[in-house]
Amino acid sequence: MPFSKHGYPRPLVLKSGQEVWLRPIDPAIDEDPLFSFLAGLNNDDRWYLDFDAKDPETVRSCFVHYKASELLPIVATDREGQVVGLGTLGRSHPGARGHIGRVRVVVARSFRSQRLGTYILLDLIQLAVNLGLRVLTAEFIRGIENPAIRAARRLDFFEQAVLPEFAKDPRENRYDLVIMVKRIHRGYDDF
C-alpha cells in the first residue's frame, strides 16, 4: 500500500494553534465529510478545480473509491473529523511519465493563511519521495492562486511554463496558467 510507510495519521499545528490531522481518505468514514467540504467551497473556488465537485459520482470515483495506481488523496481533518483540506498526488501509467507525479491542494477558506496548504504540499512531496517519483508538477492560475504559487516556490518548485490567458473565470476574464515543476533528487530524505 502506498501509504504504509508514511506514518499516518499525522498531527499538524497551524499558525493559529489549532490542531488538524493529515491522513489518507478513508472510504468508510470520509464520504460525507468530503461532500460537506466540497459543498462549503464557494462557486469561484469550485470553478478552478480540475473536477466537478458538485457531481457525487465524480467525487466518489475519484476520491472515495480511488485507484491508488492513479491518484492518492489525503485529507486534513479537524478535531470533529470534518475535512478542511484535500491534497492529491496523481500518477501516470508506468511508461515515459511513470516517474512524474501531479500535485493539487485545496483548503477551506477559514483554514487558509494558516500554513495548512503548505503542510499538505510538503506531505505530498514526501509521499512522492517514498514512491520513488522523480518529478512533481503543479498548475496554478496566476492572479487567483498567487499565495499557492509563492508557497510552491518556497518548496523549490519553479516555473516551467506559462500559458498566457489559458484559464478563464465564470465572467470570461482570462488568466495565465502557470505550470510549476519540482525535481526530486535521488537520496532526498528527511534529516
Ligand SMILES: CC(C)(COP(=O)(O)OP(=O)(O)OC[C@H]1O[C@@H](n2cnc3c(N)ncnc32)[C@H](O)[C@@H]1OP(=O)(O)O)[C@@H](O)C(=O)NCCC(=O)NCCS
Second form
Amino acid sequence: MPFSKHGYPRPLVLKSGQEVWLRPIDPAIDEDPLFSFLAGLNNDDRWYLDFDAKDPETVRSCFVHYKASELLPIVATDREGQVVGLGTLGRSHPGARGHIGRVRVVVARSFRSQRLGTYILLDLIQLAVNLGLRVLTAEFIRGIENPAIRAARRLDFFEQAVLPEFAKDPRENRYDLVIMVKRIHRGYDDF
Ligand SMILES: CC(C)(COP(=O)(O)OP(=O)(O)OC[C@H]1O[C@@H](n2cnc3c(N)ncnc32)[C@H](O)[C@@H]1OP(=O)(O)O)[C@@H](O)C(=O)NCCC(=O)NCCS
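To test you: the structure above is the form predicted alone. What is the structure of the form predicted together with this ligand?
Below is the whole assembly, all chains and molecules, this chain first.
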C-alpha cells in the first residue's frame, strides 16, 4: 500500500483552532461520512466537480473502493469522524505519464478559509514525493476556483496553460480553464 511511510493519520490544527485528521479513505468506515460530505456541498460546488457526486456507484467505485494505482483519496475528518475535506491524487499506469500526478481538493463550506485546503494540497504533494512522482498538475476554472488557484500558487504550482472559455457555469457562461504544474525535484523528499 502506498501510504506505509506517510504517517497517517496526520493531525492538523486549523486557523479556528479546530483539530482535524488527514488519512486515506477507509472503505470499512468512510462510505456514509463521504456521502454526507458530498451531500453537504451545494449545487454550485457539485457542478464544478470532475465527477458526479450524486451517482452512488461513481462515488463507491472511485473513492470508497478506490484503485490505488489510479487514484488515492485522502479525507480530512473531524473529532466525530465526519468527513470535512477530500483530496485526490490521480496517477497513470507506468508509462509516458507514469511520473505525473493530478491533484484535486474540495473542502466543506463550513471549514473553508481556515487553511484546510492548503494543508490537504500540501499532503498530496508529500504523498506524490513519497511515491516518486516528478510532476503534479491541477486544473482550475478561473473566476470560480480562485481560492484553489491561490492555494496552489502558494505551494509552487505555476500556470502553464490556459484553455479559453473552456468550462461553463449552470447559466452557460464560459470560463477559462487554467492548467497549473508543479515540478518535484530530486532530493525534494526532505520536505
Ligand atoms: C478551493 C478550496 C479547496 C480551498 O479550501 P480552503 O480550506 O478554503 O483554503 P485555504 O483556507 O487553505 O485558503 C487557500 C487560499 O484561498 C484564499 N481563500 C479562501 N477562501 C476564499 C474565498 N472565499 N475568496 C477568496 N479567497 C479565498 C485564502 O486566503 C488562501 O489564500 P492565501 O493562501 O493567499 O491566503 C475550497 O474553497 C473549495 O473546496 N472550493 C470548492 C472546490 C474547488 O474549488 N476545488 C478546486 C478544484 S481542485
